[in-house]
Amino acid sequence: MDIDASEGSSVAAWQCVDVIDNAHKRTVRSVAFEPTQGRTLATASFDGTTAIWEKGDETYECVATLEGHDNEAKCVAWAASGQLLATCGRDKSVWIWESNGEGDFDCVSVLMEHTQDVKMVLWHPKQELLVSFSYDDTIRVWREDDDDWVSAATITGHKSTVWGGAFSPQGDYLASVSDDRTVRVWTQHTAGNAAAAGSDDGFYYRPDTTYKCVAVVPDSVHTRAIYSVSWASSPPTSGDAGGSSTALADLGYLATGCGDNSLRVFGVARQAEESTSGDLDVVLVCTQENAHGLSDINCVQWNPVYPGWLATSGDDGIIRIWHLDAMT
């Protein structure tokens, strides 16, 4: 299996249609489109701030300037339903703002159980379960209850910063990445009930509901911190029935963007028939070294529409496109 960031000569090349200037007073460290409509836009910043931009007749104006945390914003991500945002920063928070439309934000919880900057917030892809990445080296999963945003689990095992993660496409798997040089992926254990693990339950929260690490990547394949990780919506394959690579990644890919300048991919798949633990196989299938020259890989993305194609950014100020062949 190869890498190749020339594949697919017959796709119309990409072009910058629109600039944003002087959107903050300092870097900008993420950007999301709300998922509903895709006219809207929300960029966290090292000012502090979020802004809310809405695409009009013809560039995006700002319609909303959230404020709030004390310093370095981190992180911004909307819920599925398009209603709820997500922000993270340095100062140790996570902040929900509730959408009430035509630019209006509410604050409606402020959680501060982190004991350290806050790197990442994430959406369950099919309820409204929050997940945050933190420098204290845990994952905490955030729900409702009575109006208010709580707590419902933090989840541990990694023994220095976790940077982010990413859920599998059905909900069922968290994967997470961390300066520790390991990928983990977890999923539900009810008490009581082992073979809960890994089951069609998914990444979901009840009352009497842990979280279990099923599959280690360890760090003797990573060399230096990861910073990024992305799951591939299905297989990345083509014109194959049922084949090999089918069987390597029945629940599709993992790519991982390192401090070591490599891009690397994953298969994951679940063990046998007989296995009754709910573990994973989590194997390395591909590897492109110095995918961005000598420079750190921040970011990894799988395009969620087209299975194989993968974007990268890094410290070279570049962003790259690629595509994976299928295997043979």
Second form
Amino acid sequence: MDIDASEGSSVAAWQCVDVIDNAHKRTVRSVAFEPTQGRTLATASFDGTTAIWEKGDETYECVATLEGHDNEAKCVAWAASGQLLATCGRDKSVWIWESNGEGDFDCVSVLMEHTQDVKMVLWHPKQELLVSFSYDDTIRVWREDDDDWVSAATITGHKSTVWGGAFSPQGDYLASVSDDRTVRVWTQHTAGNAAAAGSDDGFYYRPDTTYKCVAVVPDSVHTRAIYSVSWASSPPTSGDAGGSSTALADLGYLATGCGDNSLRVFGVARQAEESTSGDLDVVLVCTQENAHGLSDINCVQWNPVYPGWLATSGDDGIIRIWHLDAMT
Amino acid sequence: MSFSGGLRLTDLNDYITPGQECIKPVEVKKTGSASGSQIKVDHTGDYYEVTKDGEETKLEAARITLNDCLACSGCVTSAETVLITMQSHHELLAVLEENRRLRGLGENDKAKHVVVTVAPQSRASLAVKHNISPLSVAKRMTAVLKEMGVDHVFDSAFTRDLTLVESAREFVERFRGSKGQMGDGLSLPVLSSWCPGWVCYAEKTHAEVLPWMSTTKSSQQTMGVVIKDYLAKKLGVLPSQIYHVAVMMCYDKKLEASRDDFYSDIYKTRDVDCVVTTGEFDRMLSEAGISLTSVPELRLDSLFKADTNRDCLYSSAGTSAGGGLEYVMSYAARVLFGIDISPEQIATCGRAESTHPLIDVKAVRNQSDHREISLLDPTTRKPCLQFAAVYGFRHLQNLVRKLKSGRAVYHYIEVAACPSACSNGGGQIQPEDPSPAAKKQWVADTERTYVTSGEYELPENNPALSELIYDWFGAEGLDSQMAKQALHTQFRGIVAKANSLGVSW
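Since the structure above is the form predicted alone, I would like to see how the form predicted together with its partner chain looks, so please show that one next.
Expanding to the full complex; the earlier chain stays at the top.
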């Protein structure tokens, strides 16, 4: 199986359609499109603000600026409904904002339970459940309770900064990546009901919920900190190569971007029928070394629509589009 | 150690770039000698400045005291919050111990006069924990503190009455001054400023709202002036000979007591020397093996003839935020519009326990911590006074956004940094069950206990208050220059210092 960078191919010719100059006073660290309409863009910056842009006829206009973080904002994410926005930052806080219907946002909650810089926030693909990843080595799950947001769980296990994560396409598993060079996969676990783990319970909150680790990619595989992970489902397959990979990856593929300059793809599969632990197998299917030359890969994202397409960004200032043959 | 949300977010910052935030060492006076002097260090580690002609001047070590740190607001790292424990019940015990020692040696003059002021919200918290009434708590606290050597035990609800009247007068003056219009450059809206968590957060992050802050002092600091000015004169002692402790519901109050504005350079003394939280007070008793429920009750203390035989607590209608909104609205309704409505009627409407044809209450987005309370004109039924109560950091955020964009159409806003206001202060006693449901119930119980603590009495009907005002300020009373000086304060925005060392990514 191979990944190739489809340079020069007419299939993958990408053009820059717009540039928003001087959007922020400092680094723009994170951007996110609103998921339902795609006409609104949120940008989080080291200047502490999160700007909301609406696509007009010609270009994007700033319709709101969300202030509140005391220092660098690190990530912004939209909930699937498009009504809620989450931001996080070096001030150790996670903020939840709600659209007020007039293009602006009201602050709904300021969550201050992480003890260090919060690197990333991520919403569940289906539920209003938020996950945050931090320099304090923990992952926190947040949910709405009454009229406020509270901590639903703290997931520990990583031995160093958790840089980010990704939900499985169905939302029943969460993969996280860390400075400790491991990838861990988590799922909800109701005490006394191990068989239910990973099944229709998924990642949904219940009062007696804890989260357990169902797979670890050991720290021998990645040789530096892992900064980003993305999870795609297995595409509907046909053909020999497709057939064998389905068995290997019935839960999809994880792509990781690492400080060792390599892009890796793993197949995720449920273990054989006899196993009732709910554990998963995460198997390396291919590696692209020096995907960005001698530069760290700081972000990876599967194309949400076209199977087998992957985008990576690196410290070399380049964005590369990749195609994984085995996935189409 | 739990400061309010705004303070935790903006002040407790472990990431201090070297040599940046702390400006105190820079403030050491230079000897002003011409260039060319050298620094010499002798064998004892003292520093000397040696001028060209060999003259040596010993250099003062740059000293940074705890209060320098607390009052500067440039940074308060979480390491330094450990130092704030110096301002705890241990300090009070140390002063009482020192008094005992001095009196034992016959040096009564050197012993300090010790006064403790207790907040009604603290009493409510203790009442819930020990399952007794707030009045019983007050009487037992009086007994136990006096037994420990404290000279007077007072109630901050008393000076709160004074601040309510003064806030209401300030509001009416500002309303008239801007003819009821609010906005940039105008004297409305009035933002309450008794909450130190709100004040410190606003000074640090939103200095643009400072012109709208009420200048009336909080009940804690007003009691500070009563003790250090009025009481000192009455006792014939220097203000520095009185040691004033306040038992309060949060740690932010410790920062408030440390502000430079509340320090007298002349007498080298603070209006409030030490703030002890409700939890610290409770710990002090349990460390001494004292159970509040087994202490006998003692008659409540008072400075004034008018209420020496009082056997009830002062209470103001309103939430544990102190009743500012209700009283100011009632006063302004009467003085500005000739409408007669009591603070109690406004409070019960605010709690959705009753309705009144002239009061309109709206919980913004169904949040009880963000309420809009309007007074309607009897003929037009249109709002003539639009007030709001905003409690908790997240609602505070939305308030500030509205204020900055000119969308806050309120005349007066009661602001508290903590959700559910002071019943839920960071220094209150915590329930044994740490679950969110138990905590919620505990706070609700504390709030209910607070609200039903005593008889609602209007400040104007408090005879002890009149006695204080005229005895202290003279015939002119609250209109006197002295009153304006004593009862008002000011605010300063913190300008972020340019970060010359740090790299701007």
